[in-house]
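Taking the form predicted alone, here's one chain by itself in structure tokens.
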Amino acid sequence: MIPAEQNNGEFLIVGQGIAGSLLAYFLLKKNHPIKVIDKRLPGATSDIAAGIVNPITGRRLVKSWRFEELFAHAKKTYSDLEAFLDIPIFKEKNILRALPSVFDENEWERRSSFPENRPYFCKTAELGNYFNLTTPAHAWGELSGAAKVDLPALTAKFRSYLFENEILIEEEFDFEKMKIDKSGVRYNSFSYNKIIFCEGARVVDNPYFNYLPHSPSKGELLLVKIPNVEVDKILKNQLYLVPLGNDLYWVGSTNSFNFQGYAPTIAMREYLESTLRNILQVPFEIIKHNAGIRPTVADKRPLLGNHPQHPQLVIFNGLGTKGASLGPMFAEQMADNLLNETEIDKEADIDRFEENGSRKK
């Protein structure tokens, strides 16, 4: 480690979820010295996320913000990480969507005619083995150009790499141990050029960045086993059903801004289980019930940038439910800004907000 009186430009990254992992990867790739401080705490979403990259989202079937650009960065980054970590991470998958009414079917047809949507709407939906797995719907639609990213495997394997190379500090960050000075910032008697906060939803407890307008949201999900059914596509019918292999499926998730604690709740387990029983016409076994807290930003854009009074402190956060797609492009952008002072995208720069939390005019 670096003595307190020295500063070789090393960065300290706080948090090792998808944001912290990707930022650390790009900085290491650019040969910049870093340390990562993280203690696995309840509510970490990267450990349980489905990692869906979806071109068309929501009830209104809107194309995801800057999807082509984000998808290209994601595919390249995850391909490079697969080679670097020697594990499978990224797989392109179609999404089947249930259309429960005539209105939904008509809306699907209408939205599929939009020029920006046309490449992602399949002409017909091919259910395959889902035909015997799910209860009938009024109609079905199918989207191409989607993907699944194995975020839990990525963050776990990357954590092992950080630990083996003595980059990881396995402890919870303590603001009482941080001191800002002219040359940089000290933490626990060691000196860093900058500290970058990638804390996810725990940014609400960060005294320097909690002014940013965001609200933690809690999501709960099930890991279930459905034997003897081989499917590869992602299913969306009230809930997402994501095949993981070996008869295992990710099922979820809920979304609540009004919650207490990080633990899974009985009420949400009952909701997920009953909804899944309505969706499926085959038996299933619940293997695990998980919960995580997401950092949800008011305008649904990431948070990148320096603190307005303390440029030694930086935030890279707010990836939310679209972390698998947003993370790669903005992590590389954040790394370039830290190293070369390149411009941050105006839609992601925290300068779009005043320090009191209101939006700049």
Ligand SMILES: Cc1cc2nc3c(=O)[nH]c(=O)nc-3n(C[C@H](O)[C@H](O)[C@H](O)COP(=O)(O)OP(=O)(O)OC[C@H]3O[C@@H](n4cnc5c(N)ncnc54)[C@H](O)[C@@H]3O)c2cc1C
Second form
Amino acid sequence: MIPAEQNNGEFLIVGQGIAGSLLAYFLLKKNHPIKVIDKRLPGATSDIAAGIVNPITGRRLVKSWRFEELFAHAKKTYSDLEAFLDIPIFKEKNILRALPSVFDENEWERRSSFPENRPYFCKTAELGNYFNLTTPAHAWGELSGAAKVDLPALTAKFRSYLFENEILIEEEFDFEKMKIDKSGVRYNSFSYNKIIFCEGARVVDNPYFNYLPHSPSKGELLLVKIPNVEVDKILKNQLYLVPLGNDLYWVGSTNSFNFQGYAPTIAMREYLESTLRNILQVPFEIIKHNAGIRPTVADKRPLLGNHPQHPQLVIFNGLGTKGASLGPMFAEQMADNLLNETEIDKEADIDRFEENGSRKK
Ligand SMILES: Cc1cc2nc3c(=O)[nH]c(=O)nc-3n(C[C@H](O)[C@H](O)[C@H](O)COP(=O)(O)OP(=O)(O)OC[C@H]3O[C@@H](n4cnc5c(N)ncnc54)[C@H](O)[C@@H]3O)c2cc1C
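What does the same protein look like in the form predicted in complex with this ligand, given that the last one was the form predicted alone?
Now the full complex is given, and it begins with the chain already shown.
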């Protein structure tokens, strides 16, 4: 039994990707004591993601789930974090999309007339210097209302803040060292009120939450250098090309549900390099090749909530392909739930699943 006086209500957060960082930020803002345990393990994704916030996605040009709400939370949270960490994080950007066929052009016209899509479809596409950079397409479209979030910079600077304030424990969480008790949960020689797991795709190794329908997907990308071209918009021409400044570009990505290991693969490097060669009219130099595992869920919705038998154990995960946009709103919701037991969105609550991982009727 853990003596209650040793438990001062502190929470332990496992994982400091974008999920763990944003949750820690909201809890600290509300003056709640926390510790964060994280070891950058292979497969972690926030360090390598492009951070695109995209209102309209896929070949079918579908409006992203609850986009306006998520975007408003993201813009506010990231601008607060820019002031807190004193670094640029959030930038609104347009996305240029190649429309490779008559079908795509017609679909663009059709979708742009939907009332909920109208604010995001520009009347014309302005290629600017992309005209000389990328190969011609059948037609072009341009989306407004998108953004780019610098997830690697945010998580790195926030990590330094946690370290300097003695909040960060830089080691791998070991379930052998965890003991659940009525008054909380003990880890190593310390007592916590709750442990919140934000392990990204590593959640599949968590014996308490691996019953949920996780469906991790591996993504690979290239960082390339393309000298002397001034562009600012994001380009989608088979691959995404995201200008990072200083002649550097993020190029990706691949998406595989059937993968082995965390490391970047030769096959995907070849695919990315040859596709890039097809869509660029200028030479480029590959600077880096990275891979990460997205914490995707079968129904593509986040995972928030207490373990059905052990309410001291909590999960905040399932940000899938959209951590940059889903993170802020759901991290704040998670923090409010932890502190005030406010309701979790039904679509994100893990209570939507049975303990065998199937969807409740
Ligand atoms: C190629 C690629 C491109 C992407 N592009 C975009 C994009 O443009 N826009 C977008 O919104 N999203 C994008 N994503 C998705 C985005 O990266 C994820 O949604 C997001 O980063 C998930 O964050 P997370 O905090 O849940 O997980 P992670 O970032 O993986 O963080 C989990 C952390 O927990 C640590 N951890 C896990 N287990 C333990 C343990 N036992 N002990 C200690 N530490 C542990 C890990 O090492 C890691 O540091 C992309 C993903 C990939 C792979």
